[in-house]
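The chain below stands alone and is given as structure tokens, in the form predicted alone.
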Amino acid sequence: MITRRTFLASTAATTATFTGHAFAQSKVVWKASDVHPLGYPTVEAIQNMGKKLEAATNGRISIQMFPSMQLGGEKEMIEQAQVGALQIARISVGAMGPVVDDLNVFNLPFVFRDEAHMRKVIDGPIGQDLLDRVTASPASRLVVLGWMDAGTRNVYANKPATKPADLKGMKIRMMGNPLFVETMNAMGGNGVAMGFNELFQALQTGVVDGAENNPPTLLAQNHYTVSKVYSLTGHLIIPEIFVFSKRTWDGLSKEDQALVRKLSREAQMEQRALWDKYSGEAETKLKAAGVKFVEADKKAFYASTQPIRDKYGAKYAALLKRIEETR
């Protein structure tokens, strides 16, 4: 026999359970990942975005950052975002080139005159058009939220690479895209495709003789402890993108999607300011740690990589013309 007291107690318990469940269901924690450590500009920009998102939704949505390759390298992060196991990933355009071919135009050597030129391009109609193409591509299964700066990539090893002949016989790690491997081969070296998460050990053990990247990465990943010469080849200026899982995105309300897009644009501009400051500090710290910065003959490297632009750039002729005309 159910007494009134038993019924009320049961109802209260059920209500409490339901309310607690509904509240738990209403709070969402999105996972974000990056290969770089805490404090790195790309990581900090996404963390700041998370704080704004949490404030704007009264705690309903928050972001948990997994830095320092905790969830794997860029390839693994892309795969996790595609299936919805990860919501936000900061990835190199280089890693996405094989997925959405149009992005490879930014992966061509010496496609930008300098970093200021690159920023004009990604902030304008060309940049937006390419983001839209990635989002619209069925193969990507990602929604691109914005661009991020990654500076200029230069070669680092234990000896100078001031001209193509200096790279002869040197195994240089490149991102896993045939275009980059061929670029290094054209520059005089031996390009080796390798995951970023494998690189430090490969440098330590001599599996590769060097790599190429920006000063903040050389510092943050401790590669400067084994590679002491930074040659200013300036062969690549590749912007990066941060993406959102399409599987998660399709379940969001239009209001939440609009909020994420707004905060993403703010994150793009904040990261740029953070980048400029961090990059300057990184260069100072690297020099203090004994890393030698050496000028390189960029004209010689430009000439040596012309066959790469001829081979891969033909189908992007119209786009390359627009990039060249961007002032």
Contents of the next structure:
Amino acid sequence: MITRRTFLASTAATTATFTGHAFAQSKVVWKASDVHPLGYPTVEAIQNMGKKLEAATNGRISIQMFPSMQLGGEKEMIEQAQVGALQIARISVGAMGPVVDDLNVFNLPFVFRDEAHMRKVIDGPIGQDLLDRVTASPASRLVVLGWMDAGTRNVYANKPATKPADLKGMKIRMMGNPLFVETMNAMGGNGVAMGFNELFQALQTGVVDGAENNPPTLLAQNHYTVSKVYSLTGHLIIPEIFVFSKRTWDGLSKEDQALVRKLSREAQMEQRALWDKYSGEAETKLKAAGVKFVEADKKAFYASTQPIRDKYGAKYAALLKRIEETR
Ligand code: GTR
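Alright, leaving the form predicted alone aside, put up the form predicted in complex with ligand GTR.
So here's everything in the complex, that chain up top.
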């Protein structure tokens, strides 16, 4: 039975847990969340970060991972991290664009030449500057810990989408950001904004005809069991970020903050290695499961999305030039 006393005691324990240094000896368990399942590169990198954190603090701080959308979709994860109900969230820059507009520069179609170009940009001054802006933005209420890789997004459905005309009349799920809906419309389809947590069912029941994502997601979320044709449109290369609740962060000691920063850097590098391995395996597994990979006319999709870069890219003109010049 929960008496008033035990209720108060457990509330106090939670407070001690999340304010950190005020109760130096109490054990702290930080909640981390990801939409992907155990074994996915982003999930594994954060779990390994948790193990190192536990070792470095002699068990004082650990991380409990809530994978597979247990805490909701990315919009919900962002909100929970903002209020301190969750400490670490790994989210796509796609989902963060509506929170911090600066990030939308990476959400433009074909903004990067390829994944190597994207890595060069996030590893350099542009990447660091954007992370700093998100942390500094009063709207974010998040401290960004680092970048993660998410490959290239391509369209999947039950028929090929090799050129804009193929997408005519097709409802394609996009992440919840007007920029993406308009991008899909410019690509020839009908973009439908929808939370990631609703997508599998929507594909299965035909509420949408298809979606777009990287091969690891197509595999890990089982979307390949209902969408069998993967057209290599390559329209978006969107990195991801992992963030820490500013509310919790502000209560940490300087030493703990420095430790988290150091381990985050390691997690970022580890995720990249895990990503490369997992992506290769995902392609092999998808093909073995009967998914057809088809080449698409990227030049035609590039041309059809020019109005999106013109409309949304104008305010980032100087930055876009620097991105383009990054070699
Ligand atoms: C994945 C990404 C997720 C989520 C998802 C989506 O590639 O890893 O964080 O953003 O795409 O399409 O919603």
